[in-house]
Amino acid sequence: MTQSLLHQILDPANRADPYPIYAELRKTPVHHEEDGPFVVSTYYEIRSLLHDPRISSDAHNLVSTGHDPLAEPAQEEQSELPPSFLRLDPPEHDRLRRMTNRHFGPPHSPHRVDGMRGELQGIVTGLIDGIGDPGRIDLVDQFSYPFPVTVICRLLGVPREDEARFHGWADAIAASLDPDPDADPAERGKGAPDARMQLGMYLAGLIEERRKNPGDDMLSELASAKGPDGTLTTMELLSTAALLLIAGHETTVNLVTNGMLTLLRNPDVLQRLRADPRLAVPIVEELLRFEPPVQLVPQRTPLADIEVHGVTIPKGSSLWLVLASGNRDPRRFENPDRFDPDRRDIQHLGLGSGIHSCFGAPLARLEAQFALSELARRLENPRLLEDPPPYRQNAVLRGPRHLSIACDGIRP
């Protein structure tokens, strides 16, 4: 029996190369299977919906009309902590995002991210120095995972001795986003509630400590600052801190790993980056189009009947936006299946768009630029030991679970 397109997207067997499935999906820009979500796969339609105020991110607006394999974990997630601003609509979304951004980016904190350049360089250097045997490197375990985890912990002010504790919590929470349509919903998200509870308890203690003894970290500022929008409640602060910790590294792990995999498959581009580290900027932008770490945005809900490409998507239905498919839409990008860092006008969807565009985008870009340029410079004759590598099951946060590479040596 032939699998439906939706099941093919969610099938872990197709994780290494979902792009032929996306190409098939784009033949029907609004795809709907019985009792399933409405799936939009073309660039202009996705971009329009990301900017449409009639599209809600609040799961409470979803009317249960069938089986959406991503619906249950989201509702479960909201039972432990209040929803983060990622899952809220204006005006609450705008208030919380504004309050958080005051301590992260312009205009109030313009140097927060840029001021971390020296620390980023130091973390990258330390991780590459500690790789050990150049003949067998697991880039995920030895570099791509510890790098962004360390960065986000330093940004928020998590003590260094506690950084390792986040690995298990993050893995369990990310696994709850894994949409397996054939799995028992209760089993699929089994470890996530406990992980979220432990993370919440830890953060509550850390927030209390920062209120008594504030430092110059972002969590201290969020805990004590008063601005035009007032102050964050303890529960709002908990929810926001958890979001920044998890979202702040899960996507960057995939961006760095997908990036190195793509460069090793395109050795001419890798050679150019080694010779000119400035190429890291356009390379990362093209990577966000070509191999985005977030493949699809699930659980959006129309607040009214909306017509898209001649199809009416009913109010209250489940809507998925397949960003990775839109990024390969030939109506928008010439030769979309070609990795081309010289491509002009890369208005990709790799970091979303509209009011829910990636909050941490400036930091993610900088992390990936530092990581890839230094790996290219320091690894001598790097090569893949397994292609394709084994992938994580997750269809939303797509990336290799391990990336085995070898090199002839590591330059100083």
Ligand code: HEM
Contents of the next structure:
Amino acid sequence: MTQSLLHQILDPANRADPYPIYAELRKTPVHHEEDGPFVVSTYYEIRSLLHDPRISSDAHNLVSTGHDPLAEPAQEEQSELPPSFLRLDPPEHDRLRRMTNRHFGPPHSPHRVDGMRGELQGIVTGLIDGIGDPGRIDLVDQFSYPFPVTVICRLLGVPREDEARFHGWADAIAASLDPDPDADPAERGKGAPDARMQLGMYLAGLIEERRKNPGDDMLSELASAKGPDGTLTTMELLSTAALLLIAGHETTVNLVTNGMLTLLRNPDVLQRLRADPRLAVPIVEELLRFEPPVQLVPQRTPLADIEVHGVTIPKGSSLWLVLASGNRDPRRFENPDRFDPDRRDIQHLGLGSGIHSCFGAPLARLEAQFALSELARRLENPRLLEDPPPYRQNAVLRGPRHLSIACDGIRP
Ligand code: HEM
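Let's compare: the form predicted on its own is above, so bring in the form predicted in complex with ligand HEM.
Once more the chain from above appears, this time first in line as the rest of the complex follows.
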């Protein structure tokens, strides 16, 4: 039997190259299978929905439609942590995002990310120096995973040595985003509520400690600072800290790994980057278009019946926005399947758009730019040992589980 397009997207067998399925999907910009979500795959339609105030991110507004593999009960039924601002609508979303941003970016904290440049460079250097046998490197385990974890720990003030404790919880939460179309929806993400609770308890202990002994990290500031919006409640602080910790590394790992994979498949670009590290800026933007670590946004719901491309999407239905497909839409991008860092017009959807667009974007970009330019500069004659590499199961947060590469040596 031929698989439905929805099943094909979710099937791990298609993870290495989902793009032909997206091309098929775009023939019907609003795709709907019986009892399934409404799947939107074309650039302009996705963008307009991301900016539409009638579209909610709050799971409370979702009316269960039966077999939508991603439909899930509102979060607090699953766990004791309230939803983070990723899953809230205005005005709560805006208030929490504003209060968090006070300690992360301009205008109140203009130096937070920029001030990490030296640290980023130091972490990248340390990890590359620590690569043992250049003949067999697992880029994920040895570089792309530890790098953003170390960075987000430093930013938040989470002890790096606790990684072994939160790694399992973070993985379970990330995996709960991964829909298995054939599993009983009630069973899906079974490990996540427990993981969220454990992570919440762990962070609560840490915040208690930071309140007593504040540092210059974000957790200390979020826990004590009072701004025009007041202070975060303990529960708001916990769900925000959990969001930052997870969003801060489960995505960047894939951008760096997808980046190296794409560069090794395009050796001319790798060579140009080695000669001119400033090329890392357009390369990272093109990567966010070409191989976005967040492939789709599966948690949207219309607050009223809305019409998109001639299809009425009913109020309360489940809406998926396939960012990675919009990024390859030939109506928007010339030659979309070509990796071309010289592209001038590159307003991709890789970091979302609208009020929920990626909060950590300046940090994510800087991390990937440092990582790729240093890998290009220091690895001598790097090559892929396995192509395509094995992928993580996750269809939403897509990226290689391992990336085996070899090189002739490590330059100082
Ligand atoms: C390459 C790395 C990253 C990618 C591709 C990425 C991608 C995204 C995307 C697509 C969204 C929008 C989700 C939606 O519309 O529902 C988002 C939101 C978010 N991201 Fe990132 N992200 C990355 C790194 C980071 C980092 C490093 C942080 C934290 C420091 C972060 C924190 C967040 C937060 C808090 C949100 C929610 C924003 C809101 O709801 O207002 N992300 N990210």
